[in-house]
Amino acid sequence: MAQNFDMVVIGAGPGGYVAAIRGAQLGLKVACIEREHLGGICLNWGCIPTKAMLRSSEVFHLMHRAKEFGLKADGIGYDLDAVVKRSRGVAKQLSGGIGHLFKKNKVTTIMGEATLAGKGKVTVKTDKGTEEITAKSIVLATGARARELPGLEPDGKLVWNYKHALQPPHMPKKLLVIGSGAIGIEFASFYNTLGADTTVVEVMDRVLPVEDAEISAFAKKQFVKQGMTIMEKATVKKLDRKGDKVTAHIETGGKTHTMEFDTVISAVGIVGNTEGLGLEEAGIKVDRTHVVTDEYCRTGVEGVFAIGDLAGAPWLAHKASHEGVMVAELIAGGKPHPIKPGSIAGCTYCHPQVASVGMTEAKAKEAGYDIKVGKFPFIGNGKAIALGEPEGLVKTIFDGKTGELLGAHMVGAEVTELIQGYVVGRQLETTEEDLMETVFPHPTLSEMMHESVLDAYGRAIHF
């Protein structure tokens, strides 16, 4: 006999959980199907664990900063072992927590492989057999894994992917990453603070190339300072594997490079999970491996909804969370507000970090308006240069006509924290008035959000 819910979620990671927390706290029966880890890629192999790992190297570069400050250490050196054990272990307590929570709201956990069987209905392949569900909501939050390019696909031993990068069978002495999106230069920023030589190879004109351009060429500027090489515009055509070396053949300006390596990480995007769901036979549309749906995440055919990776870009976990909130919100009789993707912060954990929210200088520009752009470094901030972080920068964009902030961008020390007060701003509708009255505390980081905003209109008080 099937079991009964009002609401059945196929995948636990940060969309689907929190739909499916959120759903039983609205009081729907709720039901959460998982093949393999609570929590997902983001908790499990990516968002969590990296910073985990990033905090480590992040540690080992201020440790030999040490006289900087006033301070001894030496012998420094790092355990790359107990570094992943601590990652790994890091994962493993939040993974545990969402089972907690899971019990605390009375959320079935059904571990297994779902596909959709008709209308309301899912079943799962369990270890115990295949089981037959019934919902009255079908929520798919299956997410997304790496892309794999032909000639480039991950051995585990020479070329790796992000799960290989997170659990390293050899610390890399001659690193190539190939893709500098947020997972590429993560990882580039890891191995190479470590002591790996590392090059990264981007296609794009830049590296990070979604964010502003001038913060990109920043932050390139300091990832050569570290000494990374960056390669633009450039393309690896080719791996020749051969004992424990990578020969890499790089095009670039209309040659080809060779190169050799012993360690290449592949981090050239993501393709939605949709195999195996039923997708096609409910007439679900699939569009370049996401499924196509509307500002509400219906996919067109009653009853069953999609968010997350799945659904496509932005490919953030804070942005599956909410969609997963909203979701559940929508089939409990509630009318939530659609997700703006333009509100969503980006943030990259490389060293110096990155964050953004709202259009770059050159997308405002393109979509008409009059800008006008406010800048503050922060070699101007009492509190950088303090905490010896004194690289950086902070950038406002506003609508020269109406005060409205379009977008702000940042690169430096502990800003994936601040990007924040700008979301919030955004959010409310802020306008530049509003925030140039807002008193910041001192000595902080945040002081230079406000100098941004008054250089926008003239006004910078310490730079």
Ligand SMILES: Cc1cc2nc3c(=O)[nH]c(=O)nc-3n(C[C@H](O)[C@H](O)[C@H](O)COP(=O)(O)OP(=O)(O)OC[C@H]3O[C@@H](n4cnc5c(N)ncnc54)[C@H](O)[C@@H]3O)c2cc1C
Second form
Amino acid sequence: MAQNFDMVVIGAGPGGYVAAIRGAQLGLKVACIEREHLGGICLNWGCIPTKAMLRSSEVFHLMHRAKEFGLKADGIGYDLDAVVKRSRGVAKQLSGGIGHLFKKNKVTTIMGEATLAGKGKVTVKTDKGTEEITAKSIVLATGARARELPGLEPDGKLVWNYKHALQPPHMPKKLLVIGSGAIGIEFASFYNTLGADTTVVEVMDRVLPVEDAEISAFAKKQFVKQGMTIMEKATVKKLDRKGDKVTAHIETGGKTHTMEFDTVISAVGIVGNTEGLGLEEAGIKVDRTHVVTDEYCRTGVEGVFAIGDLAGAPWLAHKASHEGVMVAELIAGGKPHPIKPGSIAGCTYCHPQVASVGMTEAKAKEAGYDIKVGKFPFIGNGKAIALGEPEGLVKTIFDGKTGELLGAHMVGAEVTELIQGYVVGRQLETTEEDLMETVFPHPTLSEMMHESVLDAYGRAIHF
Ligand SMILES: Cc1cc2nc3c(=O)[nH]c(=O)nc-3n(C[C@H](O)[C@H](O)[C@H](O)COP(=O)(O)OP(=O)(O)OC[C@H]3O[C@@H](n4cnc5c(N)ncnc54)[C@H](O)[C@@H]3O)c2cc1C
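Would you mind generating the form predicted together with this ligand now that we have the form predicted alone?
Below: every chain and molecule of the assembly, starting with the one above.
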């Protein structure tokens, strides 16, 4: 007989598992179906293991700077297998934690592959056969996977996707990273710091193309200083794989360059996991691999919701989780607020880090705002100098008429932790006056957030 639930969630990534837990907290009888690993891409192959690897490269980098801090460190080196082992261990620990959270919240976990099977029905292929489940509400949270471009398909040996790059069979000597979004740049940063001769190719006119142009330019300067080769407005046309080498044909400025590498990382975006779910039969609309939803993540088919990467950009874990909470509350009869896309921060954990929320300067101008822009460099901040991190910039953009904080953009040490200050500000619809009146603790990097706001109004103190 079919098991019956109030809410069934398909996929246990940060969208799905958070939706399931919130639903259970609200008194719903909830099942979460997962075909591979609790925690999804984020915990197993995304956010968490990359940050563990990047921490290793950051410590390695700091060890090389030991003398600067009056310390001694001889024979500095690394053991790539041990770096990977630590990263996999961190991922495993967190993925295991989801199982405990499910038990604690009485969420039924079903390991298997789910397909929609008619109104309020889901079939699940498990190790033991096929199960049928019925539910009043179904939440699709099947996430996404790496996009593969023809000719650039990963093979795990010479050409890697993010999964390969997280468990490298060897340390690349000459590495090509295709794509300079967050994923590409984080891997470029990791491998470059550990000594790989790294080239990044970006089809757009600048690295980190979704960031404010000034922040992209600042970050690029640092990457080049660290030894990376950056090719912008460039396209990898073809990869010739022969033996242990890849010849890349890279087109830029009307010319084709032929360059040889031993490893290529393809980081050219993601595609939604829409296949095999029975979406078409259920009448659910898909636009270029992403399920079409309204602001409440409703698919247009009664009782079926889609959240997270499956439901489109921004492809971020915190967006997925927030949608999960919103949908669970809606299903439980609550009146949650829809997500505000402009208040979702984006963070890139390269060296130096990059973080932003809201509109870039160009977007704000394009939207017709009469803007006020404030900037503050890390070199003017005591804590940044004490930390030995004087390279960075905090930029804020205000609506000159109303004082609304339209956007904030940062590059430098720990900015991925700092950005949330501005996110709270935007959520509370703060104005320049509130931010200027706020007292920031000293000495902290956060003082630069204050100074940047002050600078927008000609009042910066330390620069
Ligand atoms: C290398 C890398 C680094 C990243 N770093 C960050 C970061 O620092 N910060 C950030 O915010 N985001 C980061 N991301 C993005 C982040 O991982 C995703 O935005 C997030 O995982 C999306 O969550 P989700 O729940 O929508 O989907 P997913 O995490 O993809 O989870 C979907 C789950 O559904 C399961 N599933 C799919 N189909 C079925 C089915 N038919 N039946 C049952 N189960 C199914 C899958 O096995 C998977 O476990 C990174 C991604 C990558 C690849």
